[in-house]
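There is one chain below, alone, in C-alpha cells, taken in the form predicted on its own.
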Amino acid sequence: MELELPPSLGVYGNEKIAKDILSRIWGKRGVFTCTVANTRTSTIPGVSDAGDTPELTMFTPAADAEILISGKVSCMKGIPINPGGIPTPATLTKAALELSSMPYYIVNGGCEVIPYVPYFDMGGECGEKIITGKSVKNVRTEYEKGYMLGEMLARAYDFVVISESVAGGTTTALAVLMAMGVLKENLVSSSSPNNPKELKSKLVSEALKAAGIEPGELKDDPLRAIECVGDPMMPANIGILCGAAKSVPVIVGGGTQMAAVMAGAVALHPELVGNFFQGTTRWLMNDPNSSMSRIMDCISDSIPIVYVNVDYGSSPYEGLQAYEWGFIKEGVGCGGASVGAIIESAGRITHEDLEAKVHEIYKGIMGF
C-alpha cells in the first residue's frame, strides 16, 4: 500500500524514493541531533543576519542550544534574534520537540561560546575565517567521531533527523560547494530578504584563492575542501550522516548550509543514495532568492527533499510573520524536526499544531 502523504508535507524532485523512505520510518522511533559550530567568518560585516550584531552572530549557536534543551538562553541576555526583533528559528524546532517524543541531543562541532548544556564533544574548535583558507582545525577527528555517534544513535532509534545552528554557514557552504565543482554560481540562502550575493560570492573566491584551489579541484575531497574553507559544523554532521545512513533512514535537516553536508556524504559514501533525504521548511524551497532545488539537482537526482508547510501568514506576532516576508527561512533544524515528528505520529502532529506550539513557546520566551 503506497503511503498517502498528509497535507502538511510536500515532496520535491524523487518522489519514489521518497515515499520508500517515508513508508519505512512512518510511525517509527526517531531521534534530533543539532550539532553547533562557529566560524568566525560570520564576523565579517554583512555576512550573517543570525544574530543582532556581527559580534553576537558568535553566540547564536550556544544560545539556540540552551533554548532546545532547558528553554531558556544562558550565555547572552535575550534570545537570538535577526536585526528587527525576528526570532530564532529554534522556536519551531522546540515545538516539533514537545510535541513529538523524540529524544534530541546537541553535538558541539566547535563552539567559541560553549552552550551551557550537556553534548557530544566531536573534538572541534571554532572556524577561522575562510578568507585565510585555513579555516577548520581537526577535520578527520570530527569526521569520524561523527561516524562513530551515527552507528551508535542508529543502534538505538529507527531513523536520525541531523541538523545544524552555525551562523555564517551558507558563505562556508557555498566555498565548499565550489571547491567540490557542485556548484559554479551563487544558489546559497540568507536569513534576510536581502540576500547579500555579491558580499557572498567575493568572499568565497577570496576564500579559494588563499587555499590556492581551483574551483571543483576537490570533487573527490570534501574534508579537505572543508579544511580550507569550509565551517566545523560540516565534518561532524556529515560523519553522523555517514555513520547513521548505513543502517537506517536519516533526515538532513536543514537549508542551503546543508547541501555541503550531503554533497560532502555523497563523494565519501555514494552507496548511502536513496536512505536520506533533506527535511526543510515551505519558506525554503520557494525563497526567490536562492534554489534549494536547483543545489539539490546538481548534487544527485535520488536525494529527495521533504518540507513542511507550517505558515505564519495569520500569527498575531510580527515577528513570526516576518518568516512569511523572507526572513530566516530554516535553521537549527526546524524544517527537519517538524517533519521528523509529523512521520513518528504517523501524521497525528500537523502544521497547525506545530504553529499553535510555536506561538505558546514563543510568548514564553518573549514574555508576552
Contents of the next structure:
2 protein chains.
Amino acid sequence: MELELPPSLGVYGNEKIAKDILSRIWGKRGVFTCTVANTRTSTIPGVSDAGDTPELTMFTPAADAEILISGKVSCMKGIPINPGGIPTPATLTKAALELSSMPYYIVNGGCEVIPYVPYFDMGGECGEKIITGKSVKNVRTEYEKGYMLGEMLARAYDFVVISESVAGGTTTALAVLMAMGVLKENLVSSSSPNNPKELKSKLVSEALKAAGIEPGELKDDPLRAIECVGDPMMPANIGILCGAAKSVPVIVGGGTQMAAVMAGAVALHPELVGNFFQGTTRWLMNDPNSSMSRIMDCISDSIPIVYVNVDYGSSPYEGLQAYEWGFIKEGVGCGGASVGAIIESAGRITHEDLEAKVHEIYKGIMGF
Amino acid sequence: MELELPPSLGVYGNEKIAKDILSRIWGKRGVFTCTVANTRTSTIPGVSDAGDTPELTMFTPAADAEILISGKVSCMKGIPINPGGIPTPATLTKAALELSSMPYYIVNGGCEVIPYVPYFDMGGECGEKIITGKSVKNVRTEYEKGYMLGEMLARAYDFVVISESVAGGTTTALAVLMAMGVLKENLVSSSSPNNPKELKSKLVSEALKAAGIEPGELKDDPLRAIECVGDPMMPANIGILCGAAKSVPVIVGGGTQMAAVMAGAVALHPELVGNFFQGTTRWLMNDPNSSMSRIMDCISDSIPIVYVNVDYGSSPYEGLQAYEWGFIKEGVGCGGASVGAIIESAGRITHEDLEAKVHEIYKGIMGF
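Form predicted on its own already given; the form predicted together with another copy of the chain follows:
Below: every chain and molecule of the assembly, starting with the one above.
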C-alpha cells in the first residue's frame, strides 16, 4: 500500500524514491543530530547574517546548540539574531524536537566558541577564511570519526537526521561545490532576502585561486575540496551520512549549505543514493533568490527533497512572520527536525502543531 | 507477577528494590556508556596493573574505547594487558554489546591519550596524581555536562548504563571515599589478586594531607573531594547518573571504582536512591581481597548489586581462565553491559551466550 503524504509535507524531485524511503521509516524511530562549527569566513563583513554583527556570527553555532540542549544560552548575551533582530531558527528545531520522541545530539565539527553542552567531538578545529585556500584541518579524521558515529547511530535507530549550524556556511558550500564542479554559478541561499551573491562569488573565486584549484578540478575529491575551501562541519557530516546510510535512511536536514555534504557523499559513496533525502522547509524551496532545486539537479536526480509546509503568516510576532518575507528560511536543521518529527509520529504531528509549539518556545526565549 | 531472575543473574543487597527496578526495565531498551579518563596516579609504580607497565596504563582507557567502537586499537601497539599478559575486560564488554541491541557511546572524562573514536566531550582534562591534593580540573563543568547528557539519554531510553575505564581508579575511588568518610578502611579491589593495599592506603593518606582534608571532612561535598583527590571520570559519571536517574533506572556498571560515583550521587541527590543499582560480575563479588558488598553497606542499604554469573572456568585460553583466579574481575563496564544485555533481551541472552561470544572476540583480537 503506497504511503499517502500528509498535507504538512511536500516533495520535490524523485517522488518514487521519496515514497520508498518514507514508507520504510514511517512511524519508526529516528535520531536527530546537529553539527555545529565555526569558519572565520563568517567574520568577513557582508558574508553572513547569521548573527547581529560579523563578530557575533562566531557565537551563533554554540548558542544554537545551547538552545537545543539546555534551553538557555551561556556563551553570549541573548540569543542569535540576524542584524534585523530576527531570532535563530533553533526555535523551530526545538519545537519539533520537543513534540517528537527523537533523541538529539550535538556534534562539534570544529568550534572557536564552544557550546556548554555535552557534544560528540570529531577532532576538528575552527575553520579558516576560505580566501586562505587552507580552510580546514583534520579533514580525514573528522570524516572517519563521523563515519563511526553514523554507524553507531544507525545501529540504534531506524533513521538518522543530520544538520548544521555554521555561520558563513553557504559561502563555504558554494566554494566546495565550485571546486568540485557541481556548480558553475552561484545558486546558494542566504539568511537574508538580500543575498550578497556578488560578494560570495568574489570570495569563492579568490579562495580557489589561493588554493591553486581550477573550478571542477576536485570532482572526485570532496575531502580535499573541503580542506582547501570548506568548513569543518562538512567532513563530519559527510562521514555521518555515509556511515549511517549504509544501513538506514538518512534525512539531510538543511538548505543549500548541506548541498556540499550531499555532493561529497555522492562522490565518495554513490551506492548510497536512494537511501537519503534532504529535509527542509517550504521557505527554502520558495526562495526567489536561490535555487535549492537547481542545485540538487546538479548533484543528483535521485535525491528527493522533502519539505515541511510550516507557515508563520498568522504569527503575532514579527520575528517569526519575517520568515514569510524571505528571512532566515532554514538552519539548525529546523526543516529536517520537522520532517523527522512528522515521520516518526506517522503524520500525527502536523505543521499546525509545530507552529503552535514554536510560538510557545519563542515567547519563552524572548521573555514575552 | 513477580519477576523471576534467570540463573545468569545474582543479587546482593536489597532484593525488593532490585526486583522492582528489574521488572520496570525487563525487556526494555537500554543504552550503554563508558567514560574513559586518565589519572597520572596510574603511573605511580605498583598502583595499577591495568597496563603492561606504569607508563602503558595511560593508554588503556583510550585503547578500551577503540576496541568497543571500532574493534581495533590505534593509540598503542597490541591491546591493553596486565603485566601477566591477561587482556582487557573490554573483550567481555564487546561480547555483551554485540549480542544485545543496546547502542553504546564513549564519554571522554579527561584523557591524556585520546581515543580515535567519536566521544562525548565533557570538558575534562587528564587528572593529576592524587598526592598533589589538586587532582581534577573543571569538576563542576563535567558534572553539569554529565547531568545534561544523562537527561538526554533518559529521554530516549528506558534504562541507562554508566561505566568506566580509568587505570588507577580504585586508588582515586578509595581517596574520595575516605575524604567523604564513607570508608574508614581500604576495601577497594585491584585487577591483580595481589592487591597493593598498603601502597594505596599510603598514597591516599598522603593525598588527603596534601589537600588539607581530614578523612570524613567532605561528607557532603563529593565534587570537592573529587577535585582534590579523585579522577576526571567521576564528576562526569555522577552527572550522568543524576541526570538520568531522575527519569529512568540506571545501571552503575563497574566495581569498587564506581563506589565513589554512587557515594557522590547519594550525597548530591539522595532522592534518586531506589532508581539505580550496581551491575557487575560474579568475580568481583567473590574477590577475597576486597569487599564490594562491605563498601556498598557503607554507602547505602538501598542500592542493590546485580551481578552476571559469567564463568571462564572451561576456557581453553589462560588469558580468560585467569579471571577465575582473581585477575581483572571487572572493568570497562563488562558487568554492567552483560547485565544490561540480559535485561534488554528479557533473559534470552545467557551467561553461556556471553562466554561463547567472548571467546569469538578474544580469538579475533588475539589473532588466534
